[in-house]
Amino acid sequence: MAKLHESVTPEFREWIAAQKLFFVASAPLGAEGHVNVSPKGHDCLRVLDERTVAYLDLTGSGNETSAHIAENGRITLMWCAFEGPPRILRLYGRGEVVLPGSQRWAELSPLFEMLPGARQIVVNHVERVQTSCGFAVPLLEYREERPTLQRFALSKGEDGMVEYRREKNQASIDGLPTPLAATFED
């Protein structure tokens, strides 16, 4: 029962906002590569306008999504209902990563309650819009937040969490280079 829409309508705007949790997907080009489908939380995911959404990506311990939208652009986020009526939407599209430091993470930053261990802000431009039942997704209910990232990027400290990335994430499982890679070139 998929049913494509024009946009991200105020609606699902609206429904997005609500949702305490998001999946983002990206894969590699290489059939041997690793798809990859990543949990996200907090608030860190806007809407900035029908056709794109951005997410303050925080480090972890890989960094799959970046390489991947280096490599090929290709990106899907989806969100469940977890609660109330069944939904499930998917907006896929083409991904940008933006860095700390350019023009461009000067204009999204602000847009964002800077979390510990912010490393880039992920661009969905969104080429299609979907949503499906959702019927057999279950019923859940929220509790709160895990504070463990934002505990570990701050008892790290930030020239920790520099060191952190650039021993964890400058390249994917795969081996494709990410572009904060590029900070790291001396």
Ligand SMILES: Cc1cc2nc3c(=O)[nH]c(=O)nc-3n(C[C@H](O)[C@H](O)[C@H](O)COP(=O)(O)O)c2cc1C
Given for the second form:
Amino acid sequence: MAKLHESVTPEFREWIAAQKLFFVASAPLGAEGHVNVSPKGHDCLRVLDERTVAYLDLTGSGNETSAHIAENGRITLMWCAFEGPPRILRLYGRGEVVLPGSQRWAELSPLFEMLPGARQIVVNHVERVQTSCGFAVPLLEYREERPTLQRFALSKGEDGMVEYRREKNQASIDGLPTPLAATFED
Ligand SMILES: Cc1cc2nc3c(=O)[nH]c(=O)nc-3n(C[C@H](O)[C@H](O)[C@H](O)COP(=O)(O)O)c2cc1C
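Give me the form predicted together with the ligand now, not the form predicted alone.
Starting with the chain above, the whole complex follows.
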């Protein structure tokens, strides 16, 4: 059964830190728009306080979450236990996109280990903390992180990644602009 909690408690913080994977969901407002869900690995997520979590977002072929946040602010993060006692945790909130070079970036980026391909920080200002049972989630054993995304970023190099983002990250698949798009205007 779903259960609501006051905040991201120290116990949740510890449990979140032990998870190897989370999912981020967002959607455009338009009824025809595509609902996105993305899996995120690597040590990229930090609990900032009992109402705020953030992750370092790495460059990929799409930029859906960012575009949806810019349009309507909605974001949900979800973790589920693949080992140990079952649990699903959903943090529903309002998103904030933090781009490199901003004052906010200077404030938040030291909290993360900078990974190759870092593109932005996505902050979730949490409004609803909800757990549910997770009894139907399989037990899986963690082996290792894939090196593929970082290899991809390193092989392209800094300039190559800027070019890649210019080409692929300025709009969502439904054509909504991303905050990153403004950095290419001139
Ligand atoms: C080499 C490579 C690796 C990728 N790996 C991931 C990944 O692990 N997780 C992910 O969400 N997206 C990954 N992507 C990008 C996705 O395909 C997706 O377009 C993008 O993440 C959009 O969702 P987001 O805005 O929520 O990140 C990868 C893209 C490339 C080119």
